[in-house]
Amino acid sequence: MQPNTPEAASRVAAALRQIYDRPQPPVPWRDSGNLPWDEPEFSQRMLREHLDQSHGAASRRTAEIRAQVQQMVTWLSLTPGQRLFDVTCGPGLYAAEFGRRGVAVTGVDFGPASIAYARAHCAGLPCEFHLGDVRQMDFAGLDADAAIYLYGQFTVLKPAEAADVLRRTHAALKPGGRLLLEVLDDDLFDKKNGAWWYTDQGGLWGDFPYLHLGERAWDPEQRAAVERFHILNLETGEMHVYGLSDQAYTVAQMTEMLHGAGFGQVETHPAWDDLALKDAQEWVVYVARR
């Protein structure tokens, strides 16, 4: 596909050297932020993968959801008529299932889509969520039985303010309560640079022709991996730059971070205790006692 202007032609070629002159090596959060999810497209497009029961790489297809929430009510010991906060609760799935169970459910999410839609698909159940970056959510008091925090989205933080949000999930626990933190497994993280492309239209990064350019790159000292991704616009020549980073933590590190935040007890439970999930063996879940 050709640009359809002179102008876009340029853009083309200004994109191209802009890919050309980026920093190399990247490094962890300097040189890619987070992904957009608070800007109102980018947060609509994020809900359709989150919906998209054909993958699972936004959110688990509702099977697995289903197994999981049946294992968390067991680990939390939660009861109907108990609270849940649900940190990052996305688009609202596992707070439907733990709302049918008799649990309340409060969610903090930074997408807007996501927000809109969990209050919706929630109506009627005892359910409530809040838009807000986690990194500044004041929940204290909130007296919850019980947290989780799935699917990752722990280690997209610096460590720093990973080990704030501890704190202040912490506080949003009442005495005894359970946090349950789904983090990658230290031993299976990617810790390989590479690079790939492909072309498409639609999905995640735009309803237009694109190129994507994507790179991954893993750093040794900080022990965290930071991915770039060059979208250009096939029609118009424009280019838009994502980056993720991820930070690696083992068992011993996660667990005294968890203390840190004033948790008490850890448990570790490596795969999900070999439930029947697709990517079981990628995670480690911790619970760990207020």
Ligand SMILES: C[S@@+](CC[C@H](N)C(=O)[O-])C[C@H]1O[C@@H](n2cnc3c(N)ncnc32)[C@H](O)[C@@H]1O
Given for the second form:
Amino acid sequence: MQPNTPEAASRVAAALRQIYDRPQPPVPWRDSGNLPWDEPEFSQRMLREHLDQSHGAASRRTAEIRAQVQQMVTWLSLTPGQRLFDVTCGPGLYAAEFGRRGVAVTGVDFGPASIAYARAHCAGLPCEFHLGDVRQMDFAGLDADAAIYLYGQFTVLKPAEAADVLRRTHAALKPGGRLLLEVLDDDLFDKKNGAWWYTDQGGLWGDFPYLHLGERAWDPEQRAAVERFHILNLETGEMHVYGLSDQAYTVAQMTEMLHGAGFGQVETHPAWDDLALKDAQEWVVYVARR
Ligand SMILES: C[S@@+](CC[C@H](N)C(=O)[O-])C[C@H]1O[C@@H](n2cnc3c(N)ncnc32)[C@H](O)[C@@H]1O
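Write the structure block of the form predicted in complex with this ligand for the protein whose form predicted alone appears above.
Following is the full complex, with the preceding chain placed first.
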């Protein structure tokens, strides 16, 4: 694969230099925060990943979602007519399953393609969706019976933001309401440095031939990991840099944070109590009572 023009070739050279000059070691949240879920084109490409049944990277596969919903209905004692608040609801795949059981769902997410899909997918069900950033959300007075916050998005927030989002979620619950929060198990959290590369010509990073250079770094002081992805377009020489920081939490830290946000009793379910999920072992599920 040749860059198309001399300008493209010199952009490739500049991109390689930029990679060489990147901040080392990376600082969590300073050198990468979160994926651009809220950018319209990225969100559209991400939607394809959410719906792809060949992997469970963005959302789990349908059979696993159904098993989780059954488990969550039990843990949260949800009955038809009750209201569930789905924090970072994505394309509404969980909302649809709860909605079919008669549970009303209010979902919030800042991915525009996901919210548009959720509205269409849940048409006719008691579900409503809001496009918005959970760091600014205000659902105080929603009086939800329960809330869910799934698939690790909580730990991608800076710890101070995460604590604030817990307070905002607490305010959306009625007294006695429950929050179910899925957080990576600290014992299995990847605390090693690493790097990888591959080439492709389509998918999440763009529909053009590209070289993907990825790396992961563990910051032992902040107890956070940083991932950076350099995506080099091999035709134009343009480079896009994406990143993701992820905070590790022990059960004791998470429990203290939930108490700090106003929650009372906290139960833990390591590995989803052995539910048949491909990645169940990686997670601890917290159920906290307002
Ligand atoms: C891994 S996906 C999971 C989506 C959904 N919970 C599921 O499992 O199908 C993470 C979701 O979090 C959303 N998200 C991440 N940060 C957010 C923020 N600050 N505000 C709102 N949504 C956010 C993304 O747009 C994305 O839909």
